[in-house]
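In the block that follows, a single chain appears as structure tokens, in the form predicted on its own.
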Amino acid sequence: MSIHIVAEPDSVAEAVLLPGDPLRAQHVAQTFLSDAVRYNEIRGMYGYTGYWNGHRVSVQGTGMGMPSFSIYATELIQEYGAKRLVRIGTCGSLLPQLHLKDILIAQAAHSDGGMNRSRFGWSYEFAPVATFGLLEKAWRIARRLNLPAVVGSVFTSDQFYDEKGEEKARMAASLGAMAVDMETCELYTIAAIKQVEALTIMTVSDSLVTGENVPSEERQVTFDSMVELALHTLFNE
């Protein structure tokens, strides 16, 4: 068992889905998981393992931001063996073209966070990108499954609440990146020092550039268009 997720070893599939609201793991693992047993719930932080379509597929809730979801990712990978993650979870919008309600699958990510500078120090830059199998799978089931869904890059943000988050995100915008997050970059990261495989797919719940958002409560059971994509793509269904 490890500190935060205090499970038996075999409580977690290799296959998993990590949306930041444990409330959305929950939601997932009672709508699209059959024989879903909850082997989680320290710090009503719900972690579940059930079936999709027949494969073994775990649901864990990671906090908000990267310190918590780094702490959950990396336990997952170090002490349960998990093999392939696709963080499930929302974003805001830094382009006008990019609308409530839009998937995008994330192919790499821009920061403003310091966790990078401390792992690497200030003379090596990492370039955290998706594992491309993953990527290009969720972009081609995308597709088959007419979903409004673009691949592009991500800001992940250290800061919610930041005096200098507008002029952040003028600049990310500028170079490229089409909304902000709080996670990918942490994942990316852990994924590539773990070697193993990553992708973030997300749904768009705010928009920086019209003030739109989507309310908090529907967040939780209205994005079910991005978990089956990330079920799809896992499994190559």
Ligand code: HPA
Second form
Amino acid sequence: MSIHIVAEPDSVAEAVLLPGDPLRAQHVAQTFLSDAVRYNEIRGMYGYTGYWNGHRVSVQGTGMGMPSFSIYATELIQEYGAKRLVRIGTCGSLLPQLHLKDILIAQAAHSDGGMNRSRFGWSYEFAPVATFGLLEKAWRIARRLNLPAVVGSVFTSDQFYDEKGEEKARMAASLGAMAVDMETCELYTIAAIKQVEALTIMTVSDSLVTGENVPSEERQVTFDSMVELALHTLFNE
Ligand code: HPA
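Mind giving me the form predicted together with hypoxanthine, seeing as the form predicted on its own was just shown?
Below: every chain and molecule of the assembly, starting with the one above.
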């Protein structure tokens, strides 16, 4: 039992999927897992454990933004023994060549966030990167499944509504970031600190270049192919 996840100590699998939205966690459990049991409902932040192709796997909502994400990831690792964490989320494209519904496998994260300054101080610049083993598997499996996936960096921002958003998006894109999200930097940092494996896979839900976004009725289909990719990646199948 931990503060935000109230469950038995062995409730969570070593392999965990992390959507921001707890209702997505519920959808994943209902659609992809067999014998799924809901182990957490504190704050409505649902977590489930079940089986996919015979492998034990959990799916836990995290909320939005690095501070919320950090709470759930830390408790999953520290209190419940999670060892392989794959964030499944959405991102906003920063480049014309990254299209709506494409899948971005995040290799590294830029950030304007405050958490790593607070952790490491001003004189140490930590480089938040994916676990190469998971990254390589995701890339290989995405090609096998014929998914529109690319590998690149993401800009993890603290603010969705940002007075300097356009300026930051331009700078991030000029430095090679392909998209913006609000969690990946923290996932890769915690994974390094706790020495576990981590990867972010995201579908492009909107474009900061064109202002377009994926209509909600189409989001489910793209989300589901990303979940397939994440599950195959976690178990190298
Ligand atoms: N900004 C930050 N996070 C996001 C976005 C965005 O435009 N789209 C999806 N996640």
